[in-house]
Structure formats: C-alpha cells, structure tokens
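Quick heads-up: it's one chain on its own, the form predicted on its own, in structure tokens.
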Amino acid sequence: MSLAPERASRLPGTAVPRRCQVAKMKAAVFAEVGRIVLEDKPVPDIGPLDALIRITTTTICGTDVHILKGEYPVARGLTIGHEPVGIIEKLGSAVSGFREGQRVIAGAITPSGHSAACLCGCSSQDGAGTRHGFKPMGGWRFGNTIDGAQAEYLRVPDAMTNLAPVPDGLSDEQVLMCPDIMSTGFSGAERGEVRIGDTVAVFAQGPIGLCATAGAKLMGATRIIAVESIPARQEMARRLGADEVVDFTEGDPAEQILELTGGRGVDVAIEALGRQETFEGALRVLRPGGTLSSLGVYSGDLRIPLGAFAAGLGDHKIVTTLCPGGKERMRRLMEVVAAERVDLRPLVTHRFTLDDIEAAYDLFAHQRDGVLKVAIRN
C-alpha cells in the first residue's frame, strides 16, 4: 500500500484540480458480533505526541475472541488487534528520541505517563477513573477504544511513552509475545510475589498460562505443577518450566494438588483461564497466608465458596492484574528474551498473512489443529 497522494483526473479544457484522496490500508475491523472482516480504511493522521507504525507482525488475542463473539463489546468499524511489531514510518512533531525506519514495539497498554492512576504506579488503569465511575483496563486502547494492531498502520498514541526500540538481532517472532500475552502471564507470578522456594500452581496453560509457568520460573519458584488436559500444551508447559502436570480430565486438580503437596497447598496459585471452576480450584490449594494471582477475563460474576475461603479468616491475600505496558516494561521484556532466558516462538504454531486473517480467525476461535498462537504478517 502507498501513502502518496493520488491526483484526480481532469477533463478535457478544464484546469488540473490538487485534491488529493486519502490514503487506504487493509484492516481487519469489528463488523458485528460473530464478524470480524478485512476491510479497507483510511491510514491513521498522527497528532505532536504520536508516532504512525507500518505493522510487519501482529496477532491474534483471546481477548480479540472475546470481542468477535459480542462477550466484550466494542464500536461498530472499530480496528481490532493489540500486539504490534512494526517499524516507525511517521513521527509526530513534538516525539524526540527516535527515528522514522527504526524497529519498535508497543504494548498493548499504552499509558500517557501523566494520569492520576500513572502517578499512583498503575499504568495499566491509565483513564479508568472517571467523573462518571470506574472503568477497568482504561489503558487499554488499541482495539479498545482507538483502532488496533490488526491492520497496515497503526497510530501509538503518547509515543515518547509507549514505543519501544527492537533490539538488533531479533526477530518479530522473538518480541511477538512482548506486548501482551508473556507481560500478562510474567505479571502474574510478579503480582503474586512468588519467591525463591515457591510451591506455584498455574490453572490452565493457553497463552497466558504458559508464560505464567514460564515467569514463575524466572522468579525462582522450584516446584510448578500445570493445570492442563492437552498433551501438546501439557508438554509446552515442561519446556516452559513446569515441573508437574495435573489433568483435571482425571479428577479434581484441587484434590491431585493437594496430594501432590502432602496437604500443605501452594504459596502461589495463578488463574489463568478466567472460569469460576479453575478460579475456585486455586483458591482451594493456596496454603494459609497464600496468594492467588488472578489473569483470567471473567464473562460473569465470581463466587467465592465459604470454605475455600476459611470464612475469611485464611489470611489469603488475591490479587488481579492487567497486562502491564509502557516503553520501559517492553525493554525489560525484551532483555529477557535477548538474554535467552526464555524463548517464546514455539507459541507461534500458524502463520497467516494480513488477507487471510478472516481464516486465521475461524482456526485460532475455534482452536482447531493444535493452535497457540497465529502470527499476521504484512
């Protein structure tokens, strides 16, 4: 896709117009619930404080499910899409400190640095706080609230915040994971304070699950037992850092948990898969005085069971999180996978380009044919 101008042409006799048509790109837009289709739009204008992104490598969310199947709404026409790789094709007049052609990364939250809730150190819920109440994931824009990742272009918003440089020597593949999914899943153990010598138990291992086995690790946690019933994830989780798995196909994970562990139960249990049974079942295996980190996306309300709670009395501690974002979460992010520390491009089991994401969505909702993730490359 070009971005010059095209002219218009002119009739035989008359004077040559200078009106110029707006540029278009390929996207991948919110048409109805069930719909998300390719279409084409205008490119995004950029503003002083803005940088505009030709995407190379984006994909697809659980979150992105969510929205296709009306679980989360958003606007009608809406670009969808929220983990960009791309390289700067234009910055605003007032962005210092970086330069058109160079390789960059944004997360998927995209704080302004300056909100009441950035200065109280949570970025995340950048906007959430409002005259009119609060609103969770505020930070959250692209494919939210402004136009997403899934497209040509992309406008990153609060540039000087949000862009991130890609380390030479990467590849897309290798940061792919940066935006969201490994800063959600790492956010996880991060949140629940796992310690070296933890006992860590991850409920479900899609995307999100495995980087949270995979951050625990990294944390120094020395016993991780995974909640998953797919041999192939089953097996992505022992090369991620699992040192058992439970299949909850064979009974209640709870219950093979807690035999595994003699009865104590686990310092940390991580849920990842947003469900009211695998949120119930970690609350279930936290030791007294454990904490159960929540990541999951929940579609309706949560009850909390009197018993797993100890009445209130357990001093159990549980946290939520929204996957941290900003310029600097995405360097250190990238630190870790330029220092091989972990490497994530055996998440990345299909690969389709940008004219074929229509298919890439039928194969990654449906979760056919092994799927983890899908890179969309342009």
Contents of the next structure:
Number of protein chains: 4
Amino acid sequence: MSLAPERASRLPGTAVPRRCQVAKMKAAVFAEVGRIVLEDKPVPDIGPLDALIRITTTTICGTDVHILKGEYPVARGLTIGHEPVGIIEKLGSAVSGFREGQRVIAGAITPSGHSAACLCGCSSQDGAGTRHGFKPMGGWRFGNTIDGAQAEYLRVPDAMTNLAPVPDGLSDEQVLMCPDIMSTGFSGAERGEVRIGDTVAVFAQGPIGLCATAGAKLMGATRIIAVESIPARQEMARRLGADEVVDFTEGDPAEQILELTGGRGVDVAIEALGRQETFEGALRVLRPGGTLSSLGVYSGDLRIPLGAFAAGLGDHKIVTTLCPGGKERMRRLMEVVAAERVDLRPLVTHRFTLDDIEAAYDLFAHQRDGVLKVAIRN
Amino acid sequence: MSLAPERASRLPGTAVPRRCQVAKMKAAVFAEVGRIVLEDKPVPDIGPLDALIRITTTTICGTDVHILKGEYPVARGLTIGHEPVGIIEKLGSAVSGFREGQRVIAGAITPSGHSAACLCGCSSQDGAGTRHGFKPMGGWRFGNTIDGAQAEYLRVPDAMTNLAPVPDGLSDEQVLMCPDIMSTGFSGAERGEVRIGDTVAVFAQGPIGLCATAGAKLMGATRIIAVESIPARQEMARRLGADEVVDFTEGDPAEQILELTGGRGVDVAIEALGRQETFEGALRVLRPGGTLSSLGVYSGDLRIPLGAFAAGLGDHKIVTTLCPGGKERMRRLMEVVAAERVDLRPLVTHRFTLDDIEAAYDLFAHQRDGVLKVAIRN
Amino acid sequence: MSLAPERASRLPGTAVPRRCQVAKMKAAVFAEVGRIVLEDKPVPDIGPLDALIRITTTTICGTDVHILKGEYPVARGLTIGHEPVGIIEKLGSAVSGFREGQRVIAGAITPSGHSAACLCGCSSQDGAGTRHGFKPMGGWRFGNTIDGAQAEYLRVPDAMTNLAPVPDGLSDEQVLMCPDIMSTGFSGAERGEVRIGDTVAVFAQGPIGLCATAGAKLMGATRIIAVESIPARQEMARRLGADEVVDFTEGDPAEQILELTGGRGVDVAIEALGRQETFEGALRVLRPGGTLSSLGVYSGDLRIPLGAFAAGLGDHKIVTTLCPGGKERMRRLMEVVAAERVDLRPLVTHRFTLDDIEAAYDLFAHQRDGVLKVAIRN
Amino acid sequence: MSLAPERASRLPGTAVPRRCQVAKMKAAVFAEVGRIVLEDKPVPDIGPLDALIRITTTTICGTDVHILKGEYPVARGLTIGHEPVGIIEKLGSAVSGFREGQRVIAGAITPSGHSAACLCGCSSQDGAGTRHGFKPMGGWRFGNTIDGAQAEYLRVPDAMTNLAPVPDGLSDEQVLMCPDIMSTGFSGAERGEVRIGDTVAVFAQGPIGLCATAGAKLMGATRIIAVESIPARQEMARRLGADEVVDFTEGDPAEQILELTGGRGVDVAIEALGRQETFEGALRVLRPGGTLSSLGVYSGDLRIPLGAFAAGLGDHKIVTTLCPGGKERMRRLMEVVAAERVDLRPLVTHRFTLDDIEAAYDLFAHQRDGVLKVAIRN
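Next up, can you give the form predicted in complex with a further copy of the same chain of this protein, since the form predicted on its own came first?
Let us now look at the entire complex, which starts with that chain.
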C-alpha cells in the first residue's frame, strides 16, 4: 500500500486497506503512571459487530487524568479516551443500518444491548459475557478495558447499539460533549427526578457540574444554586442556568444554601466532584424527602453524618449514576443541541491537534489557563 | 360526676363526661431515663379537628425502648406509644365522616393532610405550621411530640386524615401491626420498588424485618434471603416468605448471600436493624443498579465503603423511609389482613393488660422469652 | 354598620363585619342558560376550616362559557369562576399558618387534604365525605358545587390545604394563570412524562394548549409542534416554546406532523381542545410506545381508531388530567413565574372591572378581538 | 445424508448437517385462510447473530387462531407459532455466552436489543433497520414476519438478546407459558401498576386473563374480581388468585363489580379479551384516578363512553401492552415458576405431538372439551 495511514485518515470515506498488516495510526497510550504518550499503533481490526471510526475530534476527561496519575489503573499500552466524534470508516459484516462515510458519535459508555443489565434498564452496568449479565461499570469500555478514542481510529463494539449519526449542520464541537459530560451531567438531574418548580443545588461547576446545572434548568427547576469558587466557572454556571452561585471559600456552602432557602433546603442536590465535603454538603442541604444525586467519582470511603441523614428516617434518596450511553441517548442529546436548548460550545476553552495531545494533557491535568474542556482534532 | 373515668373507659360508646375536669385515665409515661411508669393523667381534651379514641389494644415498639433508655429524648411526663387500636369516644366539632363508637386504628405517623410535605407525597415529613411545611420526621407525633397510645385514651390530631375504620370481622390483634411495623416493613419493599422476579435480601428479622420479608413476597419477589440468627425468628421469616435464611453467626452474611446468588447479588437489599454492619452488608450484596432500602434507625454516622459503592459509579440507589401513615394507608394494610394475604398474628407472642405494662416493658426491653411483639389490652 | 360592603371590599385588611347580616357583595351568578349576571349576594359566611378572600383579580375560563351555554349544568344562583387572586379577609377558627391581609391565590381545584383521593395522589378527584373518598372531579368546587371567584369575596374551603401566599414582587396578573390554565396546561406535559429530547405535539393553542406548550418546553422537549390556525395564537405558541406550528386549515394536522417527523411520530401528544378530531389526531401521530396526554373536556363519546391504536398492541398510554390544585402546586407554579422561566402575562389580552363582567363574558364567549384571557379586577 | 431430519431432531446435541441442502423438517404453515397444515420445509439456515433451536415443546395461541381464520394476515407458507421451548442446536458465528445443547426458551417477542425502541424501554415495538427504530409490534417476529415455533426447528434472531436458559429441574410444560401468556398476562398487572392493597378487576379468564389474575395477586392486590362465565375457567381463576368471580351471563358485569365494591370501583381494571364490551366495562368500573390496562387484541374501532371517561377529567389512564420479551424477562418469569410462586401447569389441558398439530388446531380453534392451552411435543 502506497497510501500512508496518516493520509488515509484525512480522506473521508477512504477505507483502511484491509490486508495491509502495517497500517498504523497515532494514539495516546498509557505508558506508565504519570505518562500518557502519543505512539504509533496498528489501526484496529474489527469483528462482525463492530465499526471502525476515523476520529475527527475528541477530548480529554477528568477520568483520563485519574488514569494518568495512576489513581485509576488501566493496562499499559492502552489507548485512552472515551469521547469520540468521527466518520464511519468500516462496518463489521453483521452490522446493518449504517453506511461508511457517515458522521457519528458514540457514547463514553458502549452497552452491548443484549446483557441482562441492558434489558433491565441499567445498561451502563453491562456485563455481557459474564455469568449474570451485570458488571459494575461494565459498559465503560473505551479507554478502560479496550482501546479508546484519543487516536486516529477507534473500534466501536456493538456498533448497532452505539453509533449515533450526527444531524446535518452540527459541528464536531457542538456534539463533542454528548458522549460523556452532557450525558453524565444531565443524568444528575434526570436521576434526581427534578420537577417543575424544584430548587436544586449543584455542588461544583467543573464540566460535569456545569452540565448538571444545564440539565436541571432543562427539566424545569426554578431555583438553581451552584457551588463554585472560580470566577470563570461561576460565570459559566450562570450562563447555563444557575440562578445563584455560592462560593465555598466564603463560608460553608451548605450553610449558605440553607440560608438562601430560608432553612427549607433543596429538593434535589447534585454532587459533581467526588469528595466527602461535597457529598456531605449535598446531604445537609436536602429537605426531608429530597434526593441526593451523586455524579462524582469517589476515591475513598464516604461518611454519612447521622444528623443530615435524619438517622435514616428522613425519606431521603441517594442515587448514583454512571454516564448513560447508547445511540438513542446520543440522539436525544444531539437533539438538545440542534434545538438550541443548551449550547455547550463555550466549554471548549482550548484546542489542540492529536499531535499535540501531550501538551493538552499537561494543560488540562494542571487546570491551567482557565481550561474547562479541550478539543483534540485530527 | 358519679361515673368514675376508669369505669367509663370500659363502657363502649360511653362518652367521657365533658365538663368534669377530674376525668382521669391511666397512661404509661416517660418518667426519666430507664423508667416508663403507669400514672394517672387527665383524659385528653380535644380540639375541633381531633378525635378522642378509647384504646382497646396497643403494643410496644423498639422505638419506645430507645426512649426508655434515653437514646431518643422525649419530654418527661409524655405518654409513650404510637400503635393504637380503639373506639371513637368523641369527635372534634369540625370533624365529619366518622361517628362515635366506630372501631378504628390510626397510623404511628399522623400527617396533617395539608402540609407541603403531604401535598408533595412525603407526608411522614409533615411540617404543618412550620415555615416551609417540611420537618424531619414531623409526622411522628404520638409518643414523640404529643401524648401517645399506651393509655386509656388517645387524642388523634387531624382526625379526618388519620382515623381508619377497622373492617368487620377483624380482631384487634389482627390489625395491631398496621399502624407501625407492617406499614414500615412493607414500605421497605415498596420504596425498594421490588418487582416480579426480584431477588431480595432482608437484613435482620425483628418485627420490622419480618414485615419487610412479607412485603417483598407480597410484591412478587421470587427469592427472598433473610439474615437472622435467632431460630424462632428464622422460623417466622420462612413462614412470612423467606426462601432462605442466612445466619450471621456462621460467617459474614454478605459473603453468604453473594455465594447463594452465585456472585450476582440481589436486586433489592432491605436494612431493618439500624447498624453499620447491616447497612454495609446490604450495600455489599447489591448488584450494580440495585437498591438499598433502609428502614433502620441509626445511632451514629454511617460509612459507605468505596468498593461496595463502586466509587459512586454503580447506578445504585439508597432510599430511606419513615413509616407511611394516614387513613388510606391503614385501609390498604387492613385490606391485606382481611384478604388473608399476610397473617401477622403470630408476631404477638405475649399479652398484658395496661395495668401490667411495666412488666411488658421489662420483658420486651430485655427481649426475654422469645418475645416478638406484645399486645397491651385495656 | 355604616361601612357599606362595597367600600369595605376596597380597604385592604378591613374585616367584613361579622354580625351584620346585611353585608352584601357583587357576584357574577348563573341565572339561566345564556345568562350570567352581576347580582348582589351576601358576603359568604365561613366555617372553622375556611378562609374568606377578598378577590382583587380573577378571570373567565372556557369552562365558564360551557356553564353559560348550559353545556355544563350548575345550580341557578351559583357564583361562577374558579381562578382567584386576592387578600385574606378572615380566617376560620381552626385555621393556622396564615394571617389576615396576606395576598394569596387558591387553585381552581381545592382538595380537602384528607380524602382517600388526596392520600392516594389524585387529589383532584377528592371525595371527602363520600363513602370511599373518591368522587369524579370532586376537587372542583369553586363555581361548580360552591360559590366561585367572580365576586368581591370568596369562601375558600380547607384553607390550610389551599391558600398559597403570593411571593413579593409578583403582580396579580403574573399569577392569574396559576390557579387553572397554567396548572392544567403544565400537567399535560407532566402526566405525559415529557423527557429531555422528546418530540411533542400539542393539539390546539387556546390558553390551555399554550400552557401545555410552555410546560413541554420547561420539561426539556426539544421539538414542539403546535397545531393552530389563528395567527395570533400561532405567534403566542412560538413565543412560549413551539418550534413549529401546523395549521389544520392547510391539511390534516396529523399527516403534517407525521411528515415533519419523517414518519416517526411524536413521543408525547397533548390534546387541548376536547374534540374527536384532536383526540384522534393526537393518537395518530404517536410513535409506538408514546403517550397521549388528554386535557380537553369532551362533550360526547370518543372513538379510538383501530389502526392508530395498533389494535391495542402499540404499548400506548392515554392519560387524562384534571387541573392539579392545592397550595404546594400553586407555590411551585408561582416559583416558575418568579424565576421568569415562563411569562404568561401576554395571555391577558383584555381587562375589565367586575362591574363590567357581563361585557367580558360577551367578548370572551364569542372569542372576539383576538381575546385569549381577560383580567377581571375589583 | 443417511440421517433423516426426523431422527436428528430426537438426538440431543446432534448438529444439523450444515452442507446438506436437503435437510428437512416438519412445520405447521399457513396454507390459506382456514388451513394451517403440517408440511415439510428446509431446516432454517442461520446468520451470525442467530441460533437454531430444536423445538421440544410448543403451544398454540389465540393469535394463531386469528391467523388461521384470516383475521390477521400473514404470508402463505409461513411457519406459525411463537412459544418455543427447545434445545440449542447451533449458534451463529457472532453469538457468545451460550452453548449448543442448552435447554432454552425464547419470548414470543424477540427484540433486537439495539433498536431505538429497545434503548427507550419499549422493546416490543422494535424497529431495528427502520429509519427511526420504532415499528408497531415490530418485536413480534415468530410466526408473523419470520418462520415460527410450530416446527421441528426454529431460527431465533438476535440470539444473545433472546435465548433464556431453562433452570435445572423445570419441565418443558412448566415454562411453556413464559414466552407469551405469562409475560402478557403479568404485564397487565405490571403496566397497570398494581399496588399492595389494590382492588383489581380482570375482564375474561382465558389463558391471558388467567395470567393477569395471577400477576395481580403476585403484585399484592388484595381483592381480585374476575369476570368469566365458563365454570372451569371460573375455577381456575380462583385457583390463580381471584377472590370473587362475576358471571357476565347473570347481569352486566360492570354493574356487578360496582355493587361488589359498594360503588367505589376498582383501582386497576385489566381487559383481557379484546372486545368493545370488555373495554367499556373495564372503564366503567374504574374509580377516579384508576388505570385501565388493556391486553386484548381488538378487531375494530373502540368507543369510549363519555360518562365512564368523566368527560376526560377523571385522571384516568389507559395503557396497552404487547407481550414483553427478551431473555431477562424470560429469566424472571422462569424464576417465578421455579420459586413456585405461580403454577401454570394446570392450564395445559391437552397434549399432542407435532404430527397431530392439525387436530390440536381443530380442538383449540373450536374451544372444545374445556381446552385452555395445548402442549405440542416433538
């Protein structure tokens, strides 16, 4: 083959040569704790149910930084990343309903569609192939148990369940948040069962928390109180729906929220950081009968204070949610974007090419220069 | 007045003389930590929305023992008890829809019907009269914030919301569990959203846990695993619906349950004791996406182990429930009894008269002689 | 008493003299079919659970026109109207939690709070005092079974359940739609369980339909297709959230909607007129598994076409809703207004004083001059 | 080929010879209106996602009789039947998680797992391959759009979503009702959201209605009123959970039910016949706020009487359900059987071999000899 994979990747609709064993691509791989590096790897082979996607844009997630730091272990050599926007390069032999050359996204979570978890309504806990069909976080495969999206090409498993065509007229950056943070953030409001007229607190306004704020507004919350201290994030929170912002550097945020609500507390509190303080704060501001919707990834045991929990007698709910995936979820989120109900483009504060992804990691991991999300383009 | 109140109380339908200020009754009151004693108190006055009930049968709850021991503080002199079966003696001037002489029960929780909490669907957290209409555990008034049911007479507030006529043909003991443990225990299954075909674990088979077991069966669970070590309670658990019983003295109950389910875990785990071990065990046996339904009254902070919680990414739910009350709830529970779907009479292991209630407390507080529940008759 | 009731009604906080039997007020009463007239009536007496409200603003509903035309029968001499904004003039002896002089609204539906229907979560079907506690439409009392709001004074039954204080800063007209059309219209979206990303059709854009459109948007629908032919209503529909408007004079609206959605149909179809054509159209545009949320008041039997119903095998739902009431509902709706999530003031197209209410009926009943809603001020 | 397909079908685990084009089997095919006949057909080929099942037991459904009579059109030559119990003969190349020789069932409805309908929670309306992913009744493939189960072999599409291993110890007849009537009947109670303490009416006690009765009991209904006139079915209804049986030949069943309930009506009414009379009766007996859960297959337009529908203001719900399918549903239903919560074996009143299936159709279509369900054995 005379066509180098690098060039192939830039020609829409050009199939990767099948028999050429040497077809290579660039990919950001976990080398060791502290090092995610750009390497050459073979373009993935695909099975009958898979699709091969040529990535056009992707991004870096806070979870990837946990991986970088060794806080979440993955295999050495694994390609990182779970937020793909791209073009179908090749479809598995048993895949129907799609065509090569289509612009698509896939969720960070790629359910099989046929596990017991999927058929039970909790597809993120997909355990296809396991004895019972459930596996904690089993739906999270990209950049976790299989190669991920920070590469030129990506193998999407169970393609018929996971490929979601991008509506005409939407740019890559407009849909870049759908695979993970928009799906996760919105689910904080959805699983919290936010209702018209609710007061909602959202603890932390990083990318996920900002999307939770937007989701709460989209579902009819009428008073949204965001907790955040960084001015740029406070500003973004207001832009996406926060009615008030509480700065935790100016006093206990739970107390501030209780004061703002005249002691009533909130109907739904969304935790979007993954820390004891925010979890506990979210519980403390709940009215009796309220719901704590937890989105954060915790790194240690949590403590439930007796009083905030009303000794177990407060009719409280605590719900946790891993990012919902699957093509129908992605379709709905892209509808939100297309209908201009929410515009998350301002979250993309910095742009890099895949060639410069190591610099992107450096910026993002250190939260320099007011970064919220980066776009990585091929 | 020639008619002594003691005698009046034994004549069905005989109204307590209204203007006689000296009408007295016997009542079990909290004297000080360690002492609940039978005393003479005035028969309660009633307001326009109240009813006066002549108690025919009541019982003692584990919560009353907490009060006795000073673990849950109440005012000195308060009449204890929240599980009334009796006869309407007098109705407030604004009460309609009932008649004196009717046999009734009232729930342990007596919602007002008009608080924001009631109108929001969480009436146990009734905060009528408070600024926002919510108050943690606010619906629990009997033997907590107002005089309770271990007496000859009981004032029932918001009578139109709370009085539930006993269907003909049901004995006092048949409906004695409805006000509290049946309502609480069943709610463990209901709030856990047990579905047909579910596997359910119930941690602890005291009176509440036994009712949770019965409730899970009533909702269609097909495999119910009860955790209990006392043989009589194990036997009762099987009788009420447990398919298997795990003895925690024979090894970690969570591990036993995981082994019984081949590692899958359970769809719903009900905690019915109020201890860190049982809370944690319930979390550990949950399948991803499962629900921990907590009924216990905790006495300290709780710890959520990171692993069992899947770091917050397991799509788990934790729900807590205070006993649902109100006349419609009571009607439904008495329907269950009348239809012979569940028979809780075997839970009454000992019987006393009100005169002997101090002995009843002694037996029950020390859990002597295999006691499950006592009946206190007037 | 020297103070004429007409004057008393204009002095905020002036209590109506209690013992003066001759205190009179003006009220719009149903005289006979075709005639609703302004008459003098006694200011209502109140019972212990009631409140007396001095009406400051009210409005006329399409249902009142049905009454006027004799299509919905009420007693002669009954005061009409069920949408009150006013000031507490007097509180019943057993009412607590409110104070005279407070600005309040009450819902069109005034649940008792203590009926089985209330305690079951369907308080609009309140049957307090009936044998079982359910009565079809039993919660609708104002201007139906008791005197209504088109008067100088209104007796509000079960005041503790129904009085909702108006937040400071909101004008009468800002909250005038809360008692009925906002509550009803929103409930079309709520009972339809609109979700983020849904496509929703709303059949007819009268006041209720317009509020259904606003409600669907508030809950996260991303494509709202309104059916309407009157240009001013089409314009209002777009202003309140419709993405597209279908004109039924330009062809079968169901076919137009199916074409717009590429044959897919909608997730939720809201019927807001009460006619066979709109009911049937709503059914025909539903995707399999979709929900028809019906708000209209029908005047004859309905026909379900076999095909649109998939012979009963389409996993369809049809839900009907009578306007939700009660103070907590009102509070939430006023929160929506206060938070500026929805502004329904433009619906008030005409203003009258109570003295001129007969002219207001004439305009509204004949739908002259592009009238949407009228404000009737005292 | 020396091995006749008839013999192959009797040897467990014997693979059908792959390359032998002449491998034949017997199958009951729709020949023309009025004639379903046993014919020789090729053993089905399977694709990568399919499984080939050797049928050991199947049955005839009322729907098959509709097909026989030409009331529901299918292609000539199509193999009929959608209730398979059998043994995995061969697995498609992309199928994992199962092994040849396993005893399995598959639901009457075989969702793909990857359609929008599946990912939306209404997999029976599967529209895999269609533009939007929804198709009315699209999940019903066996004996409708592809060859069915009344044959020696059956191709199961999307095998990973649909094959459900039969627990050890359960006979074919014990699980024979799971694929259709148990799943459908139970769903009548499930979609009706039967709660503990509900009163439920079930109109008609054919196989589906009987399963609806069993389902309502399993979910905690405390008063189940069955409508049926045939003594054997009345008896079976009582056995499966009916507390009372109303005979429609002795008077209007709706009036009888209203009388039995003292005028209150029922919380949930399940329609299990598919006729105007039963649909209308179910609506008439509903309390305000109640749910009509419709299971019948209708053959004409339906009429909703204005009064029973409270003019659209009764907070009623009407829900329809097509039999839920998929392996997880089947697993749960088999759990119900294994746990002995419900025993549907008595529904099998007659047994035939596949060779005699024409006689079975004759008996079943004419409802002779008290037939409820037949078992067809290979």
